[in-house]
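As C-alpha coordinates, one chain now follows by itself in the form predicted alone.
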Amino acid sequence: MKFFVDTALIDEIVELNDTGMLDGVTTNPSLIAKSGRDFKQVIAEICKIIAGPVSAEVAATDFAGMVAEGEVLAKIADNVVIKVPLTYDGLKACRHFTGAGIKTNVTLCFSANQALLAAKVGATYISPFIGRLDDTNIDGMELIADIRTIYDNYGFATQILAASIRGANHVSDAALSGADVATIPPGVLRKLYDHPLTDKGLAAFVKDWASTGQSIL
(Lines of atoms letter the chains of each structure in order from A and count residues from 1; the text may use other names and numbers.)
(Lines give C-alpha, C1' and ligand atoms only; values in the text may rest on other atoms or scores of the structure.)
Protein backbone atom coordinates (compact mmCIF):
# COMPACT_ATOMS: atom_id res chain seq x y z
CA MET A 1 0.00 0.00 0.00
CA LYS A 2 1.16 3.51 -0.83
CA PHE A 3 1.15 6.16 1.89
CA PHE A 4 0.22 9.76 1.13
CA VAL A 5 0.23 12.39 3.87
CA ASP A 6 -2.83 14.63 4.07
CA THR A 7 -1.46 18.06 4.94
CA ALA A 8 -0.28 21.37 3.49
CA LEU A 9 2.29 22.08 6.21
CA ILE A 10 5.75 22.09 4.65
CA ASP A 11 7.69 21.27 7.84
CA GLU A 12 5.60 18.14 8.45
CA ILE A 13 6.01 16.99 4.86
CA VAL A 14 9.79 17.43 5.01
CA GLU A 15 10.04 15.54 8.31
CA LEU A 16 7.90 12.61 7.18
CA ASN A 17 9.47 12.46 3.72
CA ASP A 18 12.90 12.04 5.33
CA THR A 19 11.70 8.76 6.86
CA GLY A 20 11.19 7.21 3.43
CA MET A 21 7.58 6.31 4.27
CA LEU A 22 5.87 8.82 1.98
CA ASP A 23 4.77 8.12 -1.58
CA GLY A 24 2.79 11.33 -2.13
CA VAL A 25 0.78 14.20 -0.65
CA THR A 26 -2.87 15.24 -0.76
CA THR A 27 -4.13 18.73 -0.06
CA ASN A 28 -7.54 20.40 -0.12
CA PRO A 29 -8.90 23.96 0.29
CA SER A 30 -9.42 23.44 4.03
CA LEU A 31 -5.80 22.36 4.58
CA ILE A 32 -4.49 25.25 2.50
CA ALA A 33 -6.65 27.68 4.48
CA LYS A 34 -5.18 26.38 7.75
CA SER A 35 -1.67 26.95 6.41
CA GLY A 36 -2.49 30.64 5.84
CA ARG A 37 -0.27 30.71 2.74
CA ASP A 38 -0.64 31.22 -1.01
CA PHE A 39 -2.16 28.12 -2.57
CA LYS A 40 -0.03 27.83 -5.71
CA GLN A 41 3.16 28.61 -3.83
CA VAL A 42 2.46 25.85 -1.30
CA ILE A 43 1.78 23.32 -4.06
CA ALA A 44 5.01 24.30 -5.84
CA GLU A 45 7.05 23.86 -2.64
CA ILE A 46 5.50 20.47 -1.91
CA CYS A 47 6.22 19.27 -5.45
CA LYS A 48 9.90 20.10 -4.98
CA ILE A 49 10.02 18.01 -1.79
CA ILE A 50 8.00 15.01 -2.93
CA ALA A 51 8.85 13.08 -6.09
CA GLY A 52 5.48 11.31 -6.02
CA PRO A 53 1.99 12.62 -6.80
CA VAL A 54 0.74 15.80 -5.14
CA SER A 55 -3.02 16.35 -5.26
CA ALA A 56 -4.09 19.96 -5.78
CA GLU A 57 -7.83 20.61 -5.68
CA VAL A 58 -9.73 23.00 -7.93
CA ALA A 59 -11.96 25.57 -6.24
CA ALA A 60 -14.49 25.94 -9.07
CA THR A 61 -17.63 23.80 -9.13
CA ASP A 62 -18.55 24.17 -12.82
CA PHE A 63 -16.93 22.30 -15.72
CA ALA A 64 -15.37 25.32 -17.44
CA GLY A 65 -14.00 26.67 -14.17
CA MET A 66 -12.52 23.32 -13.16
CA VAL A 67 -10.80 22.94 -16.52
CA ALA A 68 -9.38 26.46 -16.41
CA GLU A 69 -8.10 26.09 -12.83
CA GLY A 70 -6.84 22.56 -13.37
CA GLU A 71 -4.79 23.54 -16.39
CA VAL A 72 -3.11 26.29 -14.34
CA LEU A 73 -2.37 23.89 -11.48
CA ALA A 74 -1.02 21.20 -13.82
CA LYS A 75 1.63 23.63 -15.05
CA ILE A 76 3.10 24.05 -11.55
CA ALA A 77 4.97 20.72 -11.70
CA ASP A 78 4.90 17.39 -13.51
CA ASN A 79 3.80 15.53 -10.38
CA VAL A 80 0.67 17.60 -9.74
CA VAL A 81 -2.55 15.56 -9.69
CA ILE A 82 -5.72 17.55 -10.31
CA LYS A 83 -8.33 16.91 -7.64
CA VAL A 84 -11.98 17.31 -8.66
CA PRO A 85 -15.23 16.61 -6.79
CA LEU A 86 -17.41 13.66 -7.66
CA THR A 87 -20.15 15.65 -9.35
CA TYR A 88 -21.45 15.63 -12.92
CA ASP A 89 -19.20 18.55 -13.83
CA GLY A 90 -16.32 17.03 -11.88
CA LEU A 91 -16.59 13.79 -13.87
CA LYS A 92 -16.65 15.75 -17.13
CA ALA A 93 -13.55 17.63 -16.01
CA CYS A 94 -11.86 14.36 -15.05
CA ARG A 95 -12.50 13.03 -18.55
CA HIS A 96 -11.03 16.19 -20.05
CA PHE A 97 -7.85 15.97 -17.97
CA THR A 98 -7.46 12.25 -18.63
CA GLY A 99 -7.67 12.91 -22.35
CA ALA A 100 -4.94 15.52 -21.98
CA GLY A 101 -2.66 13.12 -20.12
CA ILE A 102 -3.11 14.88 -16.76
CA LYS A 103 -3.54 12.69 -13.68
CA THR A 104 -6.66 13.13 -11.57
CA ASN A 105 -7.98 12.43 -8.09
CA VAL A 106 -11.78 12.30 -7.89
CA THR A 107 -12.70 13.16 -4.32
CA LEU A 108 -15.73 13.05 -2.01
CA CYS A 109 -16.77 9.54 -3.05
CA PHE A 110 -19.40 7.91 -0.86
CA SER A 111 -20.84 5.09 -2.99
CA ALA A 112 -19.74 2.25 -5.24
CA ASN A 113 -21.76 3.71 -8.12
CA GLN A 114 -19.83 6.97 -7.84
CA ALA A 115 -16.55 5.04 -7.89
CA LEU A 116 -17.67 3.13 -10.97
CA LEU A 117 -18.37 6.38 -12.81
CA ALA A 118 -14.99 7.81 -11.84
CA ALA A 119 -13.23 4.74 -13.22
CA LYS A 120 -15.21 4.92 -16.47
CA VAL A 121 -14.02 8.48 -17.12
CA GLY A 122 -10.42 7.48 -16.45
CA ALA A 123 -9.69 8.81 -12.96
CA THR A 124 -6.18 8.05 -11.75
CA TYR A 125 -7.38 7.91 -8.13
CA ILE A 126 -10.79 7.63 -6.47
CA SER A 127 -11.03 8.94 -2.90
CA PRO A 128 -13.75 7.25 -0.79
CA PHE A 129 -14.17 9.11 2.51
CA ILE A 130 -14.31 6.25 4.99
CA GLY A 131 -14.27 8.33 8.17
CA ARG A 132 -17.22 10.45 7.13
CA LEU A 133 -19.18 7.31 6.24
CA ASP A 134 -18.40 5.85 9.66
CA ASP A 135 -19.77 9.06 11.18
CA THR A 136 -23.17 8.24 9.63
CA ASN A 137 -23.08 4.61 10.87
CA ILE A 138 -22.16 3.27 7.44
CA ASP A 139 -19.11 0.98 7.30
CA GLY A 140 -16.55 2.77 5.17
CA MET A 141 -14.49 -0.39 4.79
CA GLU A 142 -17.38 -2.15 3.08
CA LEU A 143 -17.27 0.58 0.46
CA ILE A 144 -13.53 0.05 -0.07
CA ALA A 145 -14.12 -3.69 -0.50
CA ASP A 146 -17.04 -3.12 -2.90
CA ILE A 147 -15.00 -0.75 -5.06
CA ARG A 148 -12.10 -3.24 -5.08
CA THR A 149 -14.43 -5.99 -6.33
CA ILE A 150 -15.93 -3.81 -9.05
CA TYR A 151 -12.57 -2.56 -10.29
CA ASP A 152 -11.12 -6.06 -10.34
CA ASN A 153 -14.19 -7.41 -12.15
CA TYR A 154 -13.68 -5.04 -15.06
CA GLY A 155 -9.96 -4.40 -14.99
CA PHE A 156 -10.19 -0.70 -14.16
CA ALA A 157 -6.80 0.91 -13.58
CA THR A 158 -8.14 3.59 -11.20
CA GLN A 159 -6.42 3.34 -7.82
CA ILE A 160 -8.47 3.31 -4.61
CA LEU A 161 -7.22 6.05 -2.30
CA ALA A 162 -8.69 5.63 1.19
CA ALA A 163 -9.37 9.12 2.58
CA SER A 164 -10.87 10.68 5.70
CA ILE A 165 -8.77 8.35 7.83
CA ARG A 166 -9.32 8.93 11.55
CA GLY A 167 -7.03 6.41 13.25
CA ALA A 168 -4.37 3.73 12.85
CA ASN A 169 -6.97 0.95 12.55
CA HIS A 170 -8.42 2.66 9.50
CA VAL A 171 -5.06 2.23 7.76
CA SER A 172 -4.71 -1.51 8.35
CA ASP A 173 -8.41 -2.10 7.66
CA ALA A 174 -8.14 -0.22 4.37
CA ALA A 175 -5.12 -2.32 3.40
CA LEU A 176 -7.02 -5.52 4.21
CA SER A 177 -10.00 -4.27 2.19
CA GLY A 178 -7.89 -3.75 -0.91
CA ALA A 179 -7.12 -0.01 -1.01
CA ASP A 180 -4.13 0.89 -3.17
CA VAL A 181 -3.32 4.06 -1.24
CA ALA A 182 -4.13 5.61 2.13
CA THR A 183 -3.90 9.36 2.62
CA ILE A 184 -3.16 9.86 6.28
CA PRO A 185 -3.02 12.87 8.62
CA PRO A 186 0.50 13.35 10.04
CA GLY A 187 -0.58 12.51 13.60
CA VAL A 188 -2.13 9.22 12.53
CA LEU A 189 0.87 8.33 10.38
CA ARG A 190 3.14 8.67 13.40
CA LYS A 191 0.90 6.37 15.43
CA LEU A 192 1.41 3.52 12.98
CA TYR A 193 4.82 2.70 14.46
CA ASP A 194 3.83 3.45 18.07
CA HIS A 195 3.02 0.46 20.30
CA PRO A 196 3.34 0.13 24.10
CA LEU A 197 4.83 -3.37 23.85
CA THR A 198 7.54 -2.07 21.54
CA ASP A 199 8.37 0.64 24.06
CA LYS A 200 8.35 -1.86 26.91
CA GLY A 201 10.57 -4.31 25.06
CA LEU A 202 13.05 -1.61 24.08
CA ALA A 203 13.27 -0.34 27.66
CA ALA A 204 14.12 -3.87 28.81
CA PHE A 205 16.79 -4.25 26.12
CA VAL A 206 18.36 -0.92 27.06
CA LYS A 207 18.42 -1.87 30.75
CA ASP A 208 19.95 -5.29 30.09
CA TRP A 209 22.60 -3.83 27.79
CA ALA A 210 23.54 -1.20 30.34
CA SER A 211 24.06 -3.93 32.94
CA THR A 212 26.77 -5.53 30.80
CA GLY A 213 28.93 -2.42 30.94
CA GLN A 214 29.87 -2.91 27.32
CA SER A 215 30.03 -0.46 24.38
CA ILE A 216 29.73 -1.26 20.69
CA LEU A 217 31.81 1.75 19.73
Ligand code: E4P
Contents of the next structure:
Amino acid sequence: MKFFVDTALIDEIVELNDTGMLDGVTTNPSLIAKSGRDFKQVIAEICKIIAGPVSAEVAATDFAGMVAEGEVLAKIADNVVIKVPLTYDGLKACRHFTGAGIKTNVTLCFSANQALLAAKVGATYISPFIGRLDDTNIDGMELIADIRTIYDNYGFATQILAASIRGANHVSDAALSGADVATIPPGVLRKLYDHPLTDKGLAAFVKDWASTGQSIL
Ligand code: E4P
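Structure of the form predicted together with the ligand (previous: the form predicted alone):
Shown next: the complete complex, the earlier chain at its head.
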Protein backbone atom coordinates (compact mmCIF):
# COMPACT_ATOMS: atom_id res chain seq x y z
CA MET A 1 0.00 0.00 0.00
CA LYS A 2 1.27 3.45 -0.89
CA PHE A 3 1.19 6.28 1.65
CA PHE A 4 0.41 9.84 0.61
CA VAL A 5 0.37 12.65 3.15
CA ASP A 6 -2.73 14.83 3.16
CA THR A 7 -1.32 18.31 3.81
CA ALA A 8 -0.05 21.49 2.15
CA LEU A 9 2.40 22.27 4.96
CA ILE A 10 5.97 22.10 3.63
CA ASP A 11 7.63 21.47 7.01
CA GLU A 12 5.42 18.43 7.65
CA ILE A 13 6.16 17.04 4.19
CA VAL A 14 9.93 17.48 4.59
CA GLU A 15 9.92 15.80 8.01
CA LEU A 16 7.82 12.82 6.94
CA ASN A 17 9.68 12.44 3.65
CA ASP A 18 12.91 11.99 5.58
CA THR A 19 11.53 8.73 7.01
CA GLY A 20 11.16 7.21 3.54
CA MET A 21 7.48 6.44 4.30
CA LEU A 22 6.01 8.86 1.78
CA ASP A 23 5.01 7.94 -1.76
CA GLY A 24 3.10 11.13 -2.59
CA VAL A 25 1.09 14.12 -1.40
CA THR A 26 -2.53 15.23 -1.70
CA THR A 27 -3.82 18.76 -1.24
CA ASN A 28 -7.26 20.32 -1.52
CA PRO A 29 -8.56 23.91 -1.40
CA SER A 30 -9.19 23.67 2.37
CA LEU A 31 -5.61 22.52 3.02
CA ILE A 32 -4.25 25.32 0.80
CA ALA A 33 -6.38 27.85 2.71
CA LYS A 34 -5.02 26.43 5.99
CA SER A 35 -1.43 26.88 4.74
CA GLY A 36 -2.13 30.57 4.07
CA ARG A 37 0.22 30.40 1.07
CA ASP A 38 0.10 30.84 -2.69
CA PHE A 39 -1.35 27.65 -4.24
CA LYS A 40 0.91 27.30 -7.29
CA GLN A 41 4.03 28.19 -5.27
CA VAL A 42 3.20 25.53 -2.66
CA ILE A 43 2.59 22.86 -5.31
CA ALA A 44 5.90 23.74 -7.01
CA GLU A 45 7.75 23.44 -3.68
CA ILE A 46 6.10 20.11 -2.82
CA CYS A 47 6.96 18.70 -6.26
CA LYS A 48 10.62 19.54 -5.67
CA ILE A 49 10.60 17.63 -2.36
CA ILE A 50 8.54 14.60 -3.41
CA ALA A 51 9.29 12.60 -6.54
CA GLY A 52 5.92 10.80 -6.39
CA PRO A 53 2.45 12.05 -7.33
CA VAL A 54 1.29 15.41 -5.93
CA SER A 55 -2.44 16.11 -6.24
CA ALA A 56 -3.46 19.70 -7.00
CA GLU A 57 -7.20 20.41 -7.11
CA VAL A 58 -8.93 22.67 -9.62
CA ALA A 59 -11.08 25.46 -8.19
CA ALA A 60 -13.49 25.80 -11.13
CA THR A 61 -16.65 23.71 -11.18
CA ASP A 62 -17.41 23.90 -14.92
CA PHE A 63 -15.71 21.77 -17.60
CA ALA A 64 -13.98 24.61 -19.48
CA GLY A 65 -12.74 26.19 -16.25
CA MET A 66 -11.41 22.88 -14.91
CA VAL A 67 -9.58 22.19 -18.17
CA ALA A 68 -8.03 25.68 -18.25
CA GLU A 69 -6.92 25.49 -14.60
CA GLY A 70 -5.74 21.87 -14.84
CA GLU A 71 -3.55 22.69 -17.83
CA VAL A 72 -1.86 25.47 -15.84
CA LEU A 73 -1.36 23.22 -12.80
CA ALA A 74 -0.04 20.30 -14.89
CA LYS A 75 2.74 22.53 -16.22
CA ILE A 76 4.12 23.15 -12.71
CA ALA A 77 5.89 19.77 -12.63
CA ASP A 78 5.78 16.32 -14.22
CA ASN A 79 4.50 14.71 -11.01
CA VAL A 80 1.42 16.94 -10.63
CA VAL A 81 -1.85 14.98 -10.59
CA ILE A 82 -4.95 17.02 -11.45
CA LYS A 83 -7.70 16.61 -8.89
CA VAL A 84 -11.27 17.10 -10.13
CA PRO A 85 -14.57 16.70 -8.28
CA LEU A 86 -16.84 13.75 -8.99
CA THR A 87 -19.45 15.72 -10.93
CA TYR A 88 -20.63 15.47 -14.53
CA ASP A 89 -18.22 18.26 -15.54
CA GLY A 90 -15.46 16.76 -13.39
CA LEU A 91 -15.79 13.39 -15.13
CA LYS A 92 -15.65 15.10 -18.53
CA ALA A 93 -12.53 16.99 -17.41
CA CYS A 94 -11.01 13.73 -16.15
CA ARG A 95 -11.56 12.15 -19.56
CA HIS A 96 -9.96 15.19 -21.21
CA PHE A 97 -6.86 15.05 -19.00
CA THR A 98 -6.50 11.27 -19.38
CA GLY A 99 -6.64 11.69 -23.16
CA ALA A 100 -3.88 14.30 -22.89
CA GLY A 101 -1.69 11.94 -20.85
CA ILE A 102 -2.18 13.90 -17.61
CA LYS A 103 -2.74 11.94 -14.39
CA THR A 104 -5.99 12.55 -12.48
CA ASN A 105 -7.44 12.12 -9.02
CA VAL A 106 -11.25 12.16 -8.93
CA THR A 107 -12.22 13.44 -5.51
CA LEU A 108 -15.34 13.68 -3.33
CA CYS A 109 -16.43 10.10 -4.09
CA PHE A 110 -19.18 8.78 -1.83
CA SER A 111 -20.68 5.84 -3.76
CA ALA A 112 -19.67 2.74 -5.70
CA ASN A 113 -21.48 4.02 -8.80
CA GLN A 114 -19.47 7.23 -8.70
CA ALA A 115 -16.27 5.17 -8.48
CA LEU A 116 -17.38 3.04 -11.42
CA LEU A 117 -17.88 6.18 -13.54
CA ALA A 118 -14.46 7.53 -12.57
CA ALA A 119 -12.84 4.26 -13.70
CA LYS A 120 -14.77 4.34 -16.97
CA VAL A 121 -13.41 7.81 -17.80
CA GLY A 122 -9.88 6.62 -17.07
CA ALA A 123 -9.13 8.24 -13.70
CA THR A 124 -5.67 7.45 -12.36
CA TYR A 125 -6.98 7.62 -8.76
CA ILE A 126 -10.44 7.58 -7.20
CA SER A 127 -10.73 9.19 -3.76
CA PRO A 128 -13.54 7.71 -1.61
CA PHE A 129 -13.96 9.83 1.55
CA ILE A 130 -14.08 7.36 4.44
CA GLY A 131 -14.30 9.74 7.41
CA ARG A 132 -17.00 11.95 5.94
CA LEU A 133 -19.13 8.85 5.22
CA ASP A 134 -18.56 7.56 8.76
CA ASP A 135 -19.74 10.99 10.00
CA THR A 136 -23.13 10.32 8.35
CA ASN A 137 -23.42 6.86 9.93
CA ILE A 138 -22.51 5.08 6.68
CA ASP A 139 -19.56 2.69 6.84
CA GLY A 140 -16.85 4.30 4.71
CA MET A 141 -14.77 1.15 4.74
CA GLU A 142 -17.55 -0.86 3.08
CA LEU A 143 -17.32 1.56 0.18
CA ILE A 144 -13.60 0.82 -0.20
CA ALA A 145 -14.30 -2.94 -0.26
CA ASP A 146 -17.15 -2.50 -2.78
CA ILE A 147 -14.99 -0.43 -5.12
CA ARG A 148 -12.20 -3.03 -4.85
CA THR A 149 -14.64 -5.76 -5.89
CA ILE A 150 -16.04 -3.75 -8.80
CA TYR A 151 -12.63 -2.72 -10.12
CA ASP A 152 -11.33 -6.28 -9.87
CA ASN A 153 -14.47 -7.68 -11.55
CA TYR A 154 -13.75 -5.63 -14.66
CA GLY A 155 -9.98 -5.16 -14.49
CA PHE A 156 -10.10 -1.38 -14.08
CA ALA A 157 -6.63 0.10 -13.52
CA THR A 158 -7.88 3.11 -11.51
CA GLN A 159 -6.18 3.09 -8.11
CA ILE A 160 -8.30 3.34 -4.96
CA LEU A 161 -7.00 6.20 -2.84
CA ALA A 162 -8.59 6.03 0.61
CA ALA A 163 -9.19 9.65 1.67
CA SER A 164 -10.70 11.52 4.60
CA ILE A 165 -8.78 9.29 7.00
CA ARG A 166 -9.34 10.18 10.65
CA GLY A 167 -7.36 7.62 12.63
CA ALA A 168 -4.90 4.73 12.63
CA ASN A 169 -7.67 2.11 12.31
CA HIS A 170 -8.77 3.70 9.06
CA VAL A 171 -5.31 3.04 7.62
CA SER A 172 -5.09 -0.65 8.52
CA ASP A 173 -8.76 -1.25 7.62
CA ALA A 174 -8.26 0.44 4.24
CA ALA A 175 -5.24 -1.82 3.64
CA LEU A 176 -7.32 -4.89 4.58
CA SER A 177 -10.12 -3.72 2.27
CA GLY A 178 -7.77 -3.51 -0.70
CA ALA A 179 -7.13 0.23 -1.09
CA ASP A 180 -4.07 0.87 -3.27
CA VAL A 181 -3.17 4.11 -1.49
CA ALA A 182 -4.12 5.91 1.72
CA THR A 183 -3.78 9.66 1.98
CA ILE A 184 -3.11 10.31 5.63
CA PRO A 185 -3.01 13.49 7.74
CA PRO A 186 0.47 14.00 9.32
CA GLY A 187 -0.86 13.48 12.87
CA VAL A 188 -2.35 10.10 11.95
CA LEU A 189 0.84 9.02 10.15
CA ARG A 190 2.82 9.63 13.34
CA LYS A 191 0.32 7.57 15.35
CA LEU A 192 1.01 4.57 13.12
CA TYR A 193 4.39 3.96 14.70
CA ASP A 194 3.48 4.93 18.28
CA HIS A 195 2.66 1.97 20.54
CA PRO A 196 2.78 1.99 24.38
CA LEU A 197 4.17 -1.57 24.49
CA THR A 198 7.01 -0.54 22.16
CA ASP A 199 7.85 2.39 24.49
CA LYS A 200 7.62 0.15 27.58
CA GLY A 201 9.74 -2.59 26.00
CA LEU A 202 12.37 -0.12 24.85
CA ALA A 203 12.62 1.46 28.31
CA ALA A 204 13.28 -2.00 29.79
CA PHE A 205 15.94 -2.80 27.18
CA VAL A 206 17.68 0.55 27.77
CA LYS A 207 17.71 -0.08 31.53
CA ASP A 208 18.99 -3.66 31.23
CA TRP A 209 21.64 -2.66 28.70
CA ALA A 210 22.90 0.06 31.04
CA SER A 211 23.21 -2.57 33.81
CA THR A 212 25.68 -4.57 31.65
CA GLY A 213 28.13 -1.66 31.62
CA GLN A 214 28.97 -2.51 27.99
CA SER A 215 29.36 -0.27 24.94
CA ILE A 216 28.89 -1.35 21.34
CA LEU A 217 31.19 1.38 19.98
C1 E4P B 1 -7.76 14.24 0.12
O2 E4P B 1 -7.55 14.05 -1.04
C3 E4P B 1 -9.05 14.72 0.64
O4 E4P B 1 -9.35 15.97 0.13
C5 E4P B 1 -9.00 14.71 2.14
O6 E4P B 1 -8.53 13.44 2.55
C7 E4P B 1 -10.31 15.07 2.80
O8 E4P B 1 -10.19 14.88 4.19
P9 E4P B 1 -11.22 15.51 5.24
O10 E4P B 1 -12.53 14.82 5.09
O11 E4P B 1 -10.60 15.24 6.57
O12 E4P B 1 -11.32 16.98 4.92
